[in-house]
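There is one chain below, alone, in structure tokens, taken in the form predicted on its own.
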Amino acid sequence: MDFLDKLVPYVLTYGPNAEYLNFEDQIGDFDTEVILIEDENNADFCRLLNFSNQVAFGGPDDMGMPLWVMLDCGILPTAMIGFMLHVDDCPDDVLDLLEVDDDYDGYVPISEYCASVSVEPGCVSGFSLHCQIPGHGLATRTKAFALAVLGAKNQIGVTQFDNPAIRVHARFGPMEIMLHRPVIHTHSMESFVYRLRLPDHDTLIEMARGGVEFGVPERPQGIKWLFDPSDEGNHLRLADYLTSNRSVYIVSPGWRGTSDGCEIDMIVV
């Protein structure tokens, strides 16, 4: 695909933030652009961004992102970070999906993943991935890069068992499920919080570049489960481990579709 030498890294974030961030890495070929919210000027690429994650997690009565939440979570105290095509290399079907404007003459975000400090240093609390050119490894490079960026040695996060971004995350080592279906998250039946431990920088440099898959291909050593999220005695059998004080991992290739839904590969310690 043409468009993939066209691809330009960005970081969008608040001025001050710049000098604690790494974006010096040579991630493609062209020089990754820090996109400030202070400049009036790229304001027209924060709104496509917000669209962008709207479209990707089902608008605002779902989990699409509200633009106050974009800036005052996403921004001021970290950065939003992905891959962007200027209007003129981006597909027809993308600027169609994202209503881009006929006479907008800039550049289109087609990835963004966003991560916020935690109190435990060196951790990251990941709350947003999206693509819009599926196939491409660009979620997973995209995941790859912000967490470079921040220099981030461990991540957690919340995601839904049924969606398909787990083969994602389980590319950067084994996830492990800290906690089963969270009871304040909006969809909280079908979540659970887990935990990485990331691979090194040049790792994950290498992963945002495209030539490096996975970053901890290693499994921990248990019982292979193939995990159905639809069978409520799974859940159950979920929730016995942890109480236990079992260790439960999901392990790549994570996620597969099925014919009336989805499975996911784990590993009991």
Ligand SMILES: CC(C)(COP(=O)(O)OP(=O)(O)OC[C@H]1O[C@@H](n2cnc3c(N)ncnc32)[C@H](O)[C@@H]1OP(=O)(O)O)[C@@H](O)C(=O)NCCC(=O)NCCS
Contents of the next structure:
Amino acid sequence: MDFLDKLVPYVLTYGPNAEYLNFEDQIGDFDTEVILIEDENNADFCRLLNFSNQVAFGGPDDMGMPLWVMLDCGILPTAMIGFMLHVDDCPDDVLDLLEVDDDYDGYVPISEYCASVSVEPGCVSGFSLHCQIPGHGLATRTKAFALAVLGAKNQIGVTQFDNPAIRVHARFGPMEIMLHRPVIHTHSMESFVYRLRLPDHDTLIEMARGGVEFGVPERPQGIKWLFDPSDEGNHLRLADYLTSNRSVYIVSPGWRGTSDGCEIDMIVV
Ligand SMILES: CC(C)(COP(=O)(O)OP(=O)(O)OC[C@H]1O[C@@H](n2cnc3c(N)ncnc32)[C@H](O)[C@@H]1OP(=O)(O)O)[C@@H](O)C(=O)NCCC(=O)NCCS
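Moving on from the form predicted on its own, please list the structure of the form predicted together with this ligand.
Okay, now the whole complex, with that chain kicking things off.
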């Protein structure tokens, strides 16, 4: 796939943040491009990135990111990080999907991840992972790259039981389920909050390069459980474990589609 050789890593942020971010590591053939919000020449890229997020997350009436959230929560306190392709190298179906103008002559965002820094030192709250060329390991590489740039040691995040992105998150290590069906979320009943103890910086960089597929291969010792999100009894059992101080982890591969839904690999400790 020749586009894989043309991917350019990018970090979209606010100028004063740059000195706190680690983007010196070589991820592919190109140096990381730091795209600053202060430069009005970057407006088209920012708009394309927001549109890409809207497409990936169901638009403004679902989980698409409002522009003000992109600025207030994504760019000013942290960074939006991913891979982009020059428009000339970008597959036509992606250009169509993102409604890129014929006369556009810049970069097109292909993937993105964002994580806000938390009050807990070293911990980030990740969101907005998406990729417009699926099936090439790019979401995994994107998340790894972003976490390395942010110097993250732990990560919390929210996802849905039916989201195949669980396969991506579980590659970083056992996902400890912290909250089942958080009381507030756009899709509360389908969601859970998880926490990852992240691989070290060098491993994250190797994952970002696509050289290493799994950050933490070790699994916790405990009872294996194949969770079926369509079975309410399974949800009750999960809630029960969590309220009785048991730890429940999702372990790689983590998620697979079935003929009538999906199933999730869990370990109860
Ligand atoms: C989910 C998403 C991020 C995956 O992107 P991607 O670049 O294809 O992910 P990767 O190639 O790194 O995938 C890693 C694994 O997940 C699997 N996977 C990814 N999407 C899948 C899907 N829709 N169905 C089944 N498996 C899927 C891949 O096959 C791969 O599995 P493997 O272990 O067999 O190799 C992308 O489809 C997307 O943007 N979805 C919409 C936004 C979204 O829901 N984001 C997640 C927020 S938590």
